[in-house]
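Have a look below at one chain only, the form predicted alone, in structure tokens format.
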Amino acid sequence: MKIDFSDQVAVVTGGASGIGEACVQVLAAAGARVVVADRNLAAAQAVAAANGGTAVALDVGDEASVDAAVAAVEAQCGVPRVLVNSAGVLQRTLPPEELTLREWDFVARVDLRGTYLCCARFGAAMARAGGGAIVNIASVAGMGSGPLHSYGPAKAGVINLTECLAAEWGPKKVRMNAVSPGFTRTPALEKGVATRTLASQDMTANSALGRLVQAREIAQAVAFLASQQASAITGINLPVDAGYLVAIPWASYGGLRTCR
């Protein structure tokens, strides 16, 4: 069955670039009326224009900004049936003694607080209107240990938040799910490689499929979970990681056989 979002309004936060932009493209191609919500309004407008949608300014960590965006979307397009929370920031892989509280708070403000605010405001509107689907972009970093002492806990919080709200809003026909990307080829990842924060060879070697994830592959998983084809699915966290999670334990045994 083909995924179809015809006549459905879909809001994508952080939709001006990376995984968010890929989600906009996939949802628009499936017939959705996309709303690109991003703090970079000019970039959001460009992505919206390329995909037949509209754009709104949004700082997910600011309560007033989220409330204004919800009001603008409802006034211009109606209550959305789909929300993708893709807005997020990365952090530097610093030890705790070097990671300032200012940076820690900034990451947590966007990645966890921002996701909660958008879920709370848009989700409440969906519940009043009879239902909808929300997909949060979490991360495999939220599923285990790593040198990301704000980003990892924030993404772990997003996974737990997704489960909590799935139970909260299930009776009101609002489905909540999360997708946890592995290392995904985005502008942010490319910047990490350029600054030597990340190493391409290590990222590909430590995945069962021996490659990075493409942003469109994340978007396709998001579209499935937001669609009627996943109508009985709520409260899950779906890793889309090219086999990163299953490959990492093999490091203690010398690594994957094909990578020796």
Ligand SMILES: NC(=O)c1ccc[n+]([C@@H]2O[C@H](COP(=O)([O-])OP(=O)(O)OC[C@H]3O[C@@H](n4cnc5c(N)ncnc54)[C@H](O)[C@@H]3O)[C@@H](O)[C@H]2O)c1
Given for the second form:
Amino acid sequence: MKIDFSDQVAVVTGGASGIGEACVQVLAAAGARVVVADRNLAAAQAVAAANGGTAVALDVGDEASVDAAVAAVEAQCGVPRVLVNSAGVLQRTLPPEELTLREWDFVARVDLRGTYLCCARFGAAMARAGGGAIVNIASVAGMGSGPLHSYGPAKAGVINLTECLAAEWGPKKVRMNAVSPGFTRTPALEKGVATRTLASQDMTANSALGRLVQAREIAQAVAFLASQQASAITGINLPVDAGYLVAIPWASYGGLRTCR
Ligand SMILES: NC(=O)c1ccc[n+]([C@@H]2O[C@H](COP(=O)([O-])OP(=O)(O)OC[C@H]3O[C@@H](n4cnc5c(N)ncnc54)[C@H](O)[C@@H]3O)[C@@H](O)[C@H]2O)c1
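The form predicted together with this ligand, contrasted with the form predicted alone above:
Following is the full complex, with the preceding chain placed first.
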């Protein structure tokens, strides 16, 4: 069966860049009427124009902004059948002694509160309208320990809230799933490399496939989970990580064989 979103409205938060933009492209190519929802309206408009969609300004951490976006989408296009929550910010790898609570709150506000708020408001509309599919972009950082003391817990929270809401709204035919990317080539990752928060060589050495993930590869997993092909799948977290999670324990044994 071919993935087909014809006549379906799909909202992508953070759709103006990186993984969100790739989701917009893949969903639009499969027939969806995409709504690019982002705090960067000019970039959102450009991505929307390139993919036959519309744009809406949105700050996912702000309740009034999310409510206004839900109302605007409903008025312009109707209740969406698909929501992808990709809006997010990365974090500097600081120890707790240096990580200010202000920075901790900033990351948690976008990545956890923002994802929950969009799920809660768009999901409630989907539940009232008879169903839909939500895919949250979590992270492998939310599946284990790392030097990201706000980002990691926020993403772990995204995985858990996906499970909670999957059980809550299953009876109303709203499916909820998460995708956890490994290191993925996007503007945010390039910035991390430029500021030396991330090192390209370490990221590829700790990946079974020996490479970074492409944003399009995340988008294809998202499209599958949002589609009818995944009609019995809800409450899961799917890592798309080029084999990062399976490679990491090998570091204690000298690394993957090809890296020795
Ligand atoms: N790139 C990676 O390696 C990687 C790995 C794991 C998870 N992720 C997750 O994937 C998602 C997308 O990341 P990316 O690498 O594509 O980043 P990106 O910076 O390229 O794109 C993020 C988008 O989110 C938007 N955004 C940020 N804060 C917002 C807010 N408050 N309201 C609305 N929009 C907002 C930005 O304007 C931008 O368009 C994030 O949730 C990130 O945590 C990325």
